[in-house]
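Here's a solo chain for you in structure tokens, the form predicted alone.
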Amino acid sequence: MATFSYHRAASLDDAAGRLAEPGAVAIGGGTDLLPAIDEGLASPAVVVDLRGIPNGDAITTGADGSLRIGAAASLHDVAAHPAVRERWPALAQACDAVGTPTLRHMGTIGGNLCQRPRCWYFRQGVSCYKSGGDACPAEHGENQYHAIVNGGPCHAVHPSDPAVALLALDASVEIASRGETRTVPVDEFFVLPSQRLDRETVLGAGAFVSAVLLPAQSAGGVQFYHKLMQREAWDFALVSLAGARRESGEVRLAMGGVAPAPWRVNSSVEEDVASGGLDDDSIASLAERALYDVEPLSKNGYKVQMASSLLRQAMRQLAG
């Protein structure tokens, strides 16, 4: 393993300053960065630990009923937090679906959103777009776990479970950097390979996730997170779905395991689900419409059937 220096940040400004230095990278729980270093995908000069930032792991409710989750909060603590479990259960379920209990205690919500793809070509050092190559070996190779929508030129899917729930809940991501803090909607935080190949988020040099923000209007109602895996537990999603029907009646449907970024179902489909009174034929038709633009690769067509099944199940739950 490559050598690097370690710095435990004492404040947001301290973290931003050190991360602005050449070769500096942020670390939360280390469950993705350390394997990436071992696999030769990262070679930091200095690792900046964000867990020393005061209240960096705090989960607090605002006066308006919103929720702020510090990026250093562990996935276990997010899943177990009473406010999250009661008012945003889709996020609690998604955090509880990540890996093993040990990984959930170590991994942070901020780090989980920023983890790199799990494509076996990328992780094993095979030349690909993500590693600076000029082709995607998965496109015509072993692509069982790859994208069926929005793929290309890279077809790896984003591995985060919480990101899918956060998309359905209209969450935002707070980004800190030297001299400023800004907030972006979660659907603008993740980027497609057609936009950027070196990373999967809008984070630039020296920037890091400082918090996740949940609006009050997305709390309550009917919420859930469903995840289909190759194994029954401790695996990444083949296909996942977060659904929410707000108290206002609005419906949100977001999917994971199907695209290089968390993927939200067309708003016209959500509106038809929100109208309610759907029979099985109408639900089947809406699921088909939601997946109209999918383009499965040679070995992952099964994901279309999985996605359709999850959508139909979710629509029955949300249609009232």
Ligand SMILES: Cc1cc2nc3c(=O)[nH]c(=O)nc-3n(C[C@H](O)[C@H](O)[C@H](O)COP(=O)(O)OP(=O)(O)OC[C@H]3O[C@@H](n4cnc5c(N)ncnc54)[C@H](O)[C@@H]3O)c2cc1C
Second form
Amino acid sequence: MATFSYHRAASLDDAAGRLAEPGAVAIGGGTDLLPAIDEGLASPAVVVDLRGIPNGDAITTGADGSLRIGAAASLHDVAAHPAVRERWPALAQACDAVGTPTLRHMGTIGGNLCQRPRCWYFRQGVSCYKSGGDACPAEHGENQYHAIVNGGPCHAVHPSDPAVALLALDASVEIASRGETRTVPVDEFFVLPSQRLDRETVLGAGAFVSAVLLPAQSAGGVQFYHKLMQREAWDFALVSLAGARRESGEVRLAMGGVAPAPWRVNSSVEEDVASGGLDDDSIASLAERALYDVEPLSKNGYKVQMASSLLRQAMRQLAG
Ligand SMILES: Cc1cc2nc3c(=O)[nH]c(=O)nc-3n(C[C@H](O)[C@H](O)[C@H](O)COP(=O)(O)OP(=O)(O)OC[C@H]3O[C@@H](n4cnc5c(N)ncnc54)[C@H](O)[C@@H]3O)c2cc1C
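Having seen the form predicted alone, I'd like the form predicted in complex with the named molecule now, please.
Everything in the complex follows now, all chains and molecules, and the chain you saw is the first one.
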């Protein structure tokens, strides 16, 4: 049985100080970390509980109309927050789409963005790139649930629903570490396996997510999150899509379940959707263009059909 000590952070500085120690790991709700420890995928010396940070779960509106969501806010509280429901409904829907009510009450937004991939080879201790091996067993194996774009050398997809909505909403992630706080856009927060294999985000040793920031510009307009699952209850996305048409007319399309990081559709396709006046034929050809770069593996070609279907549905909703 794994042994580790537990420290409840008393402040942001305290968390940053403890997380700078060797073997220290952040914990939010523990819904992913504790199973990962059990599965031998993590072996921390100390877990630093970020839920002890005063107001670490606060959701606050800024004077400029932006929203700051403390990393320790539960997915339930994010989904239920009136400002999120009214002004960024794609995020509320994505948080509501996560797992079960229990998971949404325990899981935090910070932990959700930093959860590890669900690839069954990785999770079951089969040697793979992510576990330090020199091959991806999914590449020529059971790859039904794996990436159709941006995969390789590892083909696991990113499992987060909220991350997809945050990408479509041009959100940023606030990252804290000892003596420093910085902000990175969501599309720079996640890294691909071609960039690094040992983790899925830019977080370096000792760094942690302290908040998620939503800009006022992405509030309102038309927005939604659609998720296709194998089962209609507490399952990860096979393919998902967050769509937004801002009041300025700009369009964003982001997809989940298709790539090792939340995947944004080519901006030229978004611009053509924004220009409106689309009939069924032009929507079909735009969906084809959006998926031009996809390269399905031997058993996940069905995801291309799903992605195309979600894209066409979203384009009809957004084309005005
Ligand atoms: C049965 C099941 C079904 C699920 N279904 C879905 C689903 O449909 N959609 C979906 O999106 N997710 C799903 N999940 C994942 C679930 O949402 C995550 O487990 C949860 O959001 C993680 O949040 P947490 O606070 O419990 O993270 P933790 O378990 O505490 O942490 C997860 C990871 O993030 C790190 N971490 C935690 N907080 C921070 C932080 N602030 N900064 C840096 N690193 C941090 C930890 O070190 C750990 O590596 C499911 C999980 C299970 C078990």
